[in-house]
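In the block that follows, a single chain appears as C-alpha cells, in the form predicted alone.
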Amino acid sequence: MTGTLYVVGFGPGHEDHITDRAKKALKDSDYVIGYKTYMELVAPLIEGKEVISTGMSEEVSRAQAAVKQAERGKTVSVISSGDAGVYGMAGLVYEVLAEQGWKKDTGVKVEIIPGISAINSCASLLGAPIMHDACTISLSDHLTPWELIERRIDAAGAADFVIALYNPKSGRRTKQIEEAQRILLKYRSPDTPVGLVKSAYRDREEVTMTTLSEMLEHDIGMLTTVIIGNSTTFFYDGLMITPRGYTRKYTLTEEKQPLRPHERLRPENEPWALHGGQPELNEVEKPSSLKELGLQALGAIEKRKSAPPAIKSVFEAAVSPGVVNKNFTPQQMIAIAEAAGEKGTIEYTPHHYVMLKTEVSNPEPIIEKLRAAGLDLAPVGDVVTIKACDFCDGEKGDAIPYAEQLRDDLGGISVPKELRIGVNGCGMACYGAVNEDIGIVYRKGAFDLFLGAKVVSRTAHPGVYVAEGIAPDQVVPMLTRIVEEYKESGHPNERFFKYFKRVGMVEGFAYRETPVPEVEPMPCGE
C-alpha cells in the first residue's frame, strides 16, 4: 500500500500567493510537515490536520518522516517557502527517496507544487530589477564550503549577473555578506542600485533601496533577500529596473521604428552577438567552425589557474575504550589525537566518551587505525547509545553481559531524537541509569525497568518506574521492541518522554504523570 507525497510551496507566505493546486493539495492530506514558523503561515489551511513541526536544520528529519507516512499509505504534504524547488524541500525529499531504492512507477506518488520563490515576490516589490539574466546565490556555508561560494559570488560578478543572495546572514554568520560586497565591488560601481526586501508580503514587510557601496548600513538578516543590479540597472521614482535591451533595436521615444519587424534579426544589425554581426555560415563552413570552436573550449579550460576545492566530509564519531571499560590508556589517547590532526577537534562528554570531529575525504584509515588501538566507535547524533557503569571495575560484573548485548545489537541505530539506554550493575544505580530516557537497574537477579526521563529544564524528572524483576533474558528483546516501536511511530525530534506521554503506552507499560514542583517562569520566558 502506498501513499502520495506532495512538497509543496506555498510562496511568501501571504494567502494571496498560494496557488489553489498548493491549498488543494494541503486539503487532501493527512498528515502536514514542515518548519514550525512555516506552520503558522498556513495555519488556517491545515486546521485538523496531523501536523509535524520541527525547528531549523532538521530538514533531513522532515523528509524522512515524510516518506515513511506515504510509505504507510498516507497523503502528506511537506512545505516551503518561496518554491519547493529553489533551496527548498523537493530535492531532499527525492534525496531521502532515492537511498531507499525508490522507483516513480511502483513507489509512492510525488508531485512536487511550484510556488513563488522569493528571488521573483522580493523582485515585484522593488520593481523590475531581475528582467535580464539572474542567478541566485546562498551565502549560507553550513552546508556548503565557503570557497566554492566565493567562487560562485565572483563568477557571477564577472559575468554581469543580477544577483539574489539568499539567507545572507544570521546572528552567528556576519561576514559572507560583507566577502560578498568586497567581491563584487571589484566587478560593479559602488553606485550599483541594491534592494533588500524583508518578510515580502508578511505582516512586517520592510522594501529598502540602497547601493553596492552602502548596502551594509542597513538591516540585513535571515529574512532578507539581497537583489543586486548588474551594470545596467537604475532607480527610477522608487523603483529599481534593469532594462533587457531593447533600446538596441528600438526607439523607446518613437512610434516609427528604425527597424522593420523583418530586419531585427538580421545579422548585421547583430553586431553584439555571437555571430558577430556577420551572416550565417553556409553548411560547408560549420564543421570547421564548429571544431575551432570546441577547440577554443578546451584551450580555456587548460588555462584555468585552479580547480574547483575538493569537498571534504565531516567525520563524527563517539569513542571510548568499551561501554563497560572507562580507563583510556596513554596510546589510546595518542591515537585519538593524531585521528584529530591539527584541525579536528576533541570534545569531552559527560555520557562516557569522547566526541572526535575532523574533516576527511575518506574515514576509513581513521577507522581502521583507532579501532587497532583498542577503541569503539559509535556514531552520533539521533542515535541509540548505551550508557554503562564501570560495575565497580568488574566486582559487579553478572549485568555486563547485558550492557555489551545491547551496544551489538541497539548501539548506533537511528532514531527520531537521540536516545540514551542506561545501564546499572546494582540497585545503589549511582550512574544515573534511572535519569536516561530508558533505564535498567540490575537487582536481585532481574532487572527494574525506567522509562521517559526527562533529562533538561528545571522540571526534569527520572524515568517512569514501571517494571520490576525482569528476567535478565528478556531484557535484551524487550528494549528492542520498545526501541523498535520509537523509531517507527516517533515524530521527528520527538523525545522520548514525549512520545510516551503521547502514546500513552509503551510495550504494555503506561505512561504515569511524574509530579514536578512548580517552578517560577525563567526571566527569558523558558
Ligand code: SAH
Contents of the next structure:
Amino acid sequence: MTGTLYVVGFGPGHEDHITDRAKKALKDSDYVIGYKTYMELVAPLIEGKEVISTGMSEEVSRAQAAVKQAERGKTVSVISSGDAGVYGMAGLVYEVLAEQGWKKDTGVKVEIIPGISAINSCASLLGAPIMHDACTISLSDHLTPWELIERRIDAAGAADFVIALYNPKSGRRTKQIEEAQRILLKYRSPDTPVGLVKSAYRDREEVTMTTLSEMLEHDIGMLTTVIIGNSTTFFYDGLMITPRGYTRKYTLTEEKQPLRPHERLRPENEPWALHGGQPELNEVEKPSSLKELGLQALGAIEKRKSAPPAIKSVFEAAVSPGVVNKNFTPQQMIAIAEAAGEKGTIEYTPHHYVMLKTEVSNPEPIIEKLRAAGLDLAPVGDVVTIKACDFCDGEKGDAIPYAEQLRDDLGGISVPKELRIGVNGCGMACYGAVNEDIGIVYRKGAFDLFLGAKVVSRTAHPGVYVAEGIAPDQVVPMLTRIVEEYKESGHPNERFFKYFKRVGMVEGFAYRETPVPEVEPMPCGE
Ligand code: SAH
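Okay, that one was the form predicted alone. Can I see the form predicted in complex with S-adenosyl-L-homocysteine (SAH) too?
The next block holds the full complex; its first chain is the one shown before.
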C-alpha cells in the first residue's frame, strides 16, 4: 500500500492565484501539512482535513511527518507559499525520501505542483521589472554561509542581473540587506530602481518604489521581496520596467523607436551580438571542436569579468540638408561621414533623406556637429515625416513657410505607423505629394488636400482628393488636427489610409474608394 505525496505551491496568497491542480490535490488529500501562517491562508480549501501545522524552523519535521503519513497509504499535501521548489518544501521532501532509500517507481508517489513564486507575483505588482535575465538570492544565512551569499550578490551585481532578494530581513537578521546594498552599489547607480513588495496578493499588501541608495529607509521584513533593477530598469508612471532588450536606440525623440520587424534580426542591427554585427567573421572563427568552443567561451568570460557589461547604443536619424533644400554641401557630406565613423552606415533612401546609423554611448556630440553643419535631423520609424519639394529651387517659394512650420510642429511626432506628409509648391506636384499618406499641393494661393494614399505595393494609389482651396493659414492647424486624431485613434501599425478607410471620415472629409487596378495576388498574398 503506497500513498501519495503532493508538494503544493499555493502562490502568493490569494485563492485566485492557486492553480486548479493545487486545489484538486488539496481536495484529494487526507492530510495537509504546512507552516501555521500558510494554513490560515488556504483555510477555506482544507476544511475537514487532518492538519499538521508546525512553526517556522520545523521544515524537516514537516517533511518527515508527510513522508510517514504517505507511507501509511495516505494522500498527503505539503504546502509551500509561492512555488514549493523555490526555497520551499520540495527539495526537503526529496531529501528525506532519499535518506531512506526511496525509489520513484516503487516508493510513495510524489508530485510537485508548481505555484507562482514571489519573484513573479511581486514583479506583477511593480510593473515589469524582471523581463530580462534575473536571479533570486535568499539573504537567509541560517542554512547557507554568508560568504557564499556575498559572492552571489557580487556576481549578480557584476553581471547586471535583475535581482529578487528573498528573505531579505527579519527581526534578528538586519545587517544582511545593508551588506547586499553596499555590494550592489559597487556596480549599480544609486538611482537604480528598486521595488519592495510586502505580502503580495495578501491582506496587508504594500508596494513601494524606491532606489538602491534609499531602499533601507523603508520597511523591509520577512514578508517582503526586494526587486533590484538592472542598469536599464526605469520608473514610468509609478511602474518599474526593465526593457526587453539591452541596446538602446537613440532617435531624436524621447520615445524609443524599435526597428521594424523584418529589420530586427539583421546582423548589422545587432552589433552587440556574438557575431559582432558581422556574420561572416563568425563563420571564419567557428570553433573546430567542442573543447575549442569551451576555451573560447572561457577566454571571453575572463576578458569581460572585470568590466561590468557596457550598454551599447545605436543612434539613428534621418539626415537631410533641409525640408526644402535638396543640395548637400561637401562639408555636410564630410560631417555625415565623420558621424558615421568606421562602423556606422549611411543609407540612401527614397524619402529625401539619408539614414545615418552608428553605435555610440552618447549621441549628443554627433547631433550637435551635424546640426552645426546646417543639416536637418529627424527621427525615423513610426513618426511623422515632412517630405517637401524643392519649390523649384525656391522660385515657387510661397508655400515654403508652411512646409517649415509643418516640420517644426509635426515632424518627429510618434504615430501608429510612419506617416509622410508631402508638401508640393505648385500644381505640377512633381515631387509626388498626392502619393503620400497626406499630401498638400499649393495652387493659386491656396492648398489642395489629398488624404490616404496607399504608398507602396502594386495596388498603390494616390490619396483621396478631399478639398481644394484651403486658406494657407488654415492648413497647418488642419493637418495638426488630422495627425492628432490619427495618433489618438489609429490602431498600432495601422497605416493612415487604412485608418481613413476604417473610420470613413476624417476632419469632416469622407473616405472614397480609389479605383484599384486588378492585379494577380502575390504568392504570399497581399
Ligand atoms: N517558496 C516561496 C519562497 C519562500 S522564502 C516562493 O516561491 O515565493 C520566503 C520569502 O519569500 C519571503 O521572505 C519573501 O521574500 C518571499 N515571499 C513569499 N511570498 C511572498 C508574498 N506574498 N509577498 C512578498 N514576498 C513573498
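Only the largest set of C-alpha atoms that superpose within 1.5 Å between the two forms is called the rigid core. Values in this document were obtained by computation on a predicted structure and should not be read as measured data. Numbering follows the first chain given and starts at 1.
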item	value
Did residue 391 shift 2 Å or more between these two forms, C-alpha, core superposed	yes
Residue shift check between these two forms, rigid core fit, residue 342 Cα at least 2 Å	yes
Residue 239: Cα shift of 2 Å or greater between these two forms (core-aligned)	no
